[in-house]
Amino acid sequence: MRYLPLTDTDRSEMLAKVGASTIDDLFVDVPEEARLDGPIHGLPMHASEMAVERHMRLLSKKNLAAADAPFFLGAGAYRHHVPASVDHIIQRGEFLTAYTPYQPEIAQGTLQMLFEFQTQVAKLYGCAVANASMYDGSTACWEAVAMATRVTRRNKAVLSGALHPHYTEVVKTMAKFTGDTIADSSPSIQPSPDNVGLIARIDEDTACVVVQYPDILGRIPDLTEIAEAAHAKGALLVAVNTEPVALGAIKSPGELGADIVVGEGQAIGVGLQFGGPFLGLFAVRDPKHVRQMPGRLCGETVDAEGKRGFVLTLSTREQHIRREKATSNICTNSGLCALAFSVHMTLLGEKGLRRLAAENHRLACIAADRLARVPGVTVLNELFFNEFTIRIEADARQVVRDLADQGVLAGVSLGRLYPQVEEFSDSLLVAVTETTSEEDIETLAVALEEALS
């Protein structure tokens, strides 16, 4: 609980210093119908800091928390332990500085370690140029189609069916305020991801084909076919990842032809938080597109003295200098998540990431197998990393409900994602991860199997 301690007089003070005489003087711009008539409805009156602090915590004891029980969610938020290291090193006074870092005589600290990070995050995707950073990866998504636009001088974006329903919606909802054409359609429940269906739509309108990777079910997509297909018609291949930790088992997607790759770093030191704030990771495989980049980047120099040192780099492309003619009106490097990743990668290293990656697709295995001798449930992937789809011949939606009340957070059921489609209503995406024990995954194979008996 916040304290606040102003007083009656410090308020006063305040409100003579902007010309107010009551605190309501600052809301007469906002609608008379749209201001409450009194106190809020339904909230009872002033009670004690104790009291508040009781009820609160009683509130707090009906929430099933991610650590407190078998926990088999995914699809774009993943749980994967974070070390103490990381929470002690970023709270260090030399990371204290202000979050945008304009002057470099004062902020080396904070340049370097962005610095550090567009290195990593160059590295993990595959690409030669990575910015610092983005709010998430959903507007990442966006910021990647906007510039597609921008390089090939077309406006239409192709997204696979198999992107994250919550990605399609916030590139649509931009879109409106761009006029850019968005075509999007649904997911094909099938084993493999639908590459034939998705090149078909690919024309000579196409700015970019945005793909998920791995998908939305958990599918990985051939992006080499992609890539060509698009090329061949003078669009990009933008690349989307939700889970960076499936980089240190499966080939970069800047390996594999994409031109922009975007993403969410939240499963890389950030933990879920409740959901948010997370991280968007952002990166191009050809330096010649820097240029269009959106966001903050910063470069390597040297001093008068020739020493080594770090600046904002480009900085003409951002809003600050160049107004509504900016690359793009993010306004945040999103410093703290950027650090929290930076330094989980830097403990991680390359043989930490794989070694990781190698225990997650482990355990996924041994849980798609368990799960595939449950009587009515049937696996879909050919492929996956950590997290793939089941069909249960039931609604998953009430069975995941019924699970959490056992004390099982079983996933995440499509019903929940795509509301709107029947068909997709009996299947369940499941997400392992190295927090993920056998026995965790031996309790959600019985609890699925009295659910569905």
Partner chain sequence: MNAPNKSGWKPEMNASEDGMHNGPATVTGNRALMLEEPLIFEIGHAETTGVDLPEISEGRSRLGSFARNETIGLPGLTEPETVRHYTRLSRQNYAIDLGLFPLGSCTMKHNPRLNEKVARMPGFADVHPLQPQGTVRGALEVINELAEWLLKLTGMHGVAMSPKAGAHGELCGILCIRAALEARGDAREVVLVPESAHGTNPATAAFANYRVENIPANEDGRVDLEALKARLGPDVAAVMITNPNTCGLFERDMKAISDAVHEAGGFVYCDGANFNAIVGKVRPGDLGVDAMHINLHKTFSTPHGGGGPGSGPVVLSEALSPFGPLPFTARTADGVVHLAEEENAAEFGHTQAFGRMTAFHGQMGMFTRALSYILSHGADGLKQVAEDAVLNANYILRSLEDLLDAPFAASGPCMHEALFGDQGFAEGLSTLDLAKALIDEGYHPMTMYFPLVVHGAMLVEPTETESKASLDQFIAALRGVAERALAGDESMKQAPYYAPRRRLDETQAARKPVLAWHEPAPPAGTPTLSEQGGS
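Residue numbers count along the first chain shown, from 1. So that the term is clear: the rigid core is the largest set of C-alpha atoms that superpose within 1.5 Å between two forms. All figures in this text were calculated on a predicted structure; none of them were measured in a lab. What changes on going to the form predicted in complex with the partner chain:
- In a rigid-core overlay of the protein, Asp405 has its C-alpha displaced by under 2 Å between the two forms.
- Once the cores line up, the CA of Thr435 ends up less than 2 angstroms apart between the two forms.
- Relative to the superposed core, Glu33 undergoes a Cα shift of 2 Å or more between the two forms.
So that was the form predicted alone. Now I'd like the form predicted in complex with the partner chain, please.
Partners and other molecules have been left off, which leaves just the chain.
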């Protein structure tokens, strides 16, 4: 009970002050039949710091950490090196334990950081305005669809078949309840994405087209032609990016005509964390769409002495003011993850991000070339950044499990992502980052060769 500072003497004095003889006098409004007397059955009593740490460490050791294996998993979560100073800064109590900056006079640290973060994201995405972050990429994707229906006053969304299937599932789940129509394209395995088939689905009822860039198979779709087709029908293009490092090497979605750009920022600064917390990024190309955006926004202003300062702004869109008429029910952001992203991005800068992206791409090219030489392996992609798909003439799910038993984390089998698509069962998504060594690539190639022989 080391976190509870009251002593028994304090408690008696305080009970006297409030005019209660026992603590239960303060719980009189709780119906007696529902009140719990004594400890709850089946739960342990308090434990020391040492005991808790030991328990958690034992659980931790039952997991194979990415750093302890040749590691090739991606599919929406990427392992990158995070400089030590990033974690140092986010552990500063003034950031870690601060509240939402609703009192701007004593929250300028968080607010200035958010303003810088918004600007970094807007530039990275080629957009005018970014918000102060969302829960994660998948929920940001749904919020983009919801925003597009507000902007266009149409209620149909056309999803690319190469959108991350979990993102597709989130959008379809939410749409079931809001009454929006979702037209999703069937996923297909081809060296290039099927833009023609996607464009054919856009019609006069379409609020938005949602395209992942690079897509779930690692391919790079031509957003320009999709944007033109969408705009010709009065629809918006929502571009989804799950690997922000890619944007250090390829053109930004905004530059290619996307109207709303959303994505997952985890790859920069945040770490894998078994899937969360992650960092949803959300930006719009046209500043006039700002008032339809979900989530928090930080803006510049001045204080009573004329000094520049920052505040949360445009909150009339939000639930604490608009209640049932709010643009979204979201009342949080991923503040600390946004800080990690911003610090890492500041350490990288333009030069560092470009070098990081180039190194990712260089190693991915080496991996693709090496794996292509493994008998029974075909590299699918024509174009890719740091992730590509291979076909391995075997059940990739089984191969992934077998290789894991040998201490090699080989990638994400498409069979796990698409259990219902039989033709994907022999395919494997392989991601390579700067943390992958050429030795790791060789280990994977040899292990695959053995598994397929």
